[in-house]
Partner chain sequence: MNINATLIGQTIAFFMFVWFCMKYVWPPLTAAMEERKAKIAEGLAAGERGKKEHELAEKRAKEVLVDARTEASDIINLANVRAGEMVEEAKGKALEEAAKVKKGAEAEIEQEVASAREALREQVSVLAIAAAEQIIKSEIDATKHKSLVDNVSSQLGSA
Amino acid sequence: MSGENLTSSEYIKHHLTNLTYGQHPDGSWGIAHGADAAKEMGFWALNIDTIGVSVLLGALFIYFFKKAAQTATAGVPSGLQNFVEMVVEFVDDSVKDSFNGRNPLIAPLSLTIFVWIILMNAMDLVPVDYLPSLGQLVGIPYLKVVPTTDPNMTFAMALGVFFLILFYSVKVKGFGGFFAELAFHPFPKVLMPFNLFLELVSLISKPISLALRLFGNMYAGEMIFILIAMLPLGAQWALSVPWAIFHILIVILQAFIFMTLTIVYLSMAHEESH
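Output the structure for the chain only; the required form is predicted together with the partner chain.
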């Protein structure tokens, strides 16, 4: 527990509140104190912790992979290059398995998604109180460390993928072809409105399921870590260690699922008709 004077629900709430910067209802700009204040700021507010941590992790990913790419040789690979190549090869194999066609964007996109999500999810494995307590020491009132427990993050990536789905659907099939795919399927043309409704739901459910799956898993995992952190000190490790070990699997699995579904969705966007 970070503070003696907090009740359990306050503790949990504190851990699940983002550091939001925006305009207060009274017109002044600043950091929202509490979830309710953040809600009142409306849409035009930024979760500084989510952005900060995710961009930092993204930069970390780019830094190490770029370093490996710069020094990459066809000779015997060094440690970092070996590791990076392992990841790259894994992603490349996944793409080759599910994506039929040629698009130079898909593999780097998948790599970015995979590594970035793993890094963000892995922040879950940092003990839940470390970084928020440290933040409080330097005057940051709220700090939600795991960006993927913020729906803004997961929806942002899912929307990015959704834009790519729309873009490539239109690019490969044209507006007419894309519309035909939505309208003339699975029932005959007479039932066009019905078809359109069905296909639009299935289209829109793609980014939503992507975002919510990742968000839900990580949010739940984080919640359990927080609950474990409220146990007496002696009992914590007995639960948090097994959960953390299990969570390693979830961290990687969710990243892999997000990546694989992205590849599959984009592959479907490239295919003429199903």
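What I would like now is the form predicted alone, since the data block earlier showed the form predicted together with the partner chain; can you produce it?
Partners and other molecules have been left off, which leaves just the chain.
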């Protein structure tokens, strides 16, 4: 990186370190120089590369889909309109297949999740040294450009889904109905403490599984790209191209799984208690 002779472990550690801003132990505010310095900043440290890249990709998503909507025509569609219609139809079919209630929020939410996660995952296909090297040229010491390899990002999205699950569970079933669903199933009422334990574990596991599944798969993929980048140039081309082609499937599949589970969980939240 930028002329530095890094060892293998230093190279890997550099590429897996976020650009973090927060309060140093001495009370000053600034950029953390390394993963250890970021840990010392505590809870309020911000991974500004994750935030910046995810916001930028979200803005691109809004721009292109809005442009497609504004320029839509009943005649021969443009390539952009055709692509957007295909994606919207795919997401709409997924919602119809998995969501049993009636809620105008679910389809737009699912579309946002699906496209946004694909865009964030697709940053994994950019050569691992390219953007960090450009960042170092302008004085940015660390740049981790795949937001979904940051557990803060995946857990933030999963917690957003979890809050929607709780909100609609209470809205549709009432607080009493939601509590009864947790306390009186699957065993008789006399086993209420056991029921509560099982159902609360099941409920809490939903956002955890959503976050860790996405993070784990993308982090592993990024790690493989980094290891390939440490090989001689010929071996890099021989391995990186097949892995990148295969990784495209992972990029799309992980977005689809996150979207589908979100739809299913929210469908369960809309089901009336019996």
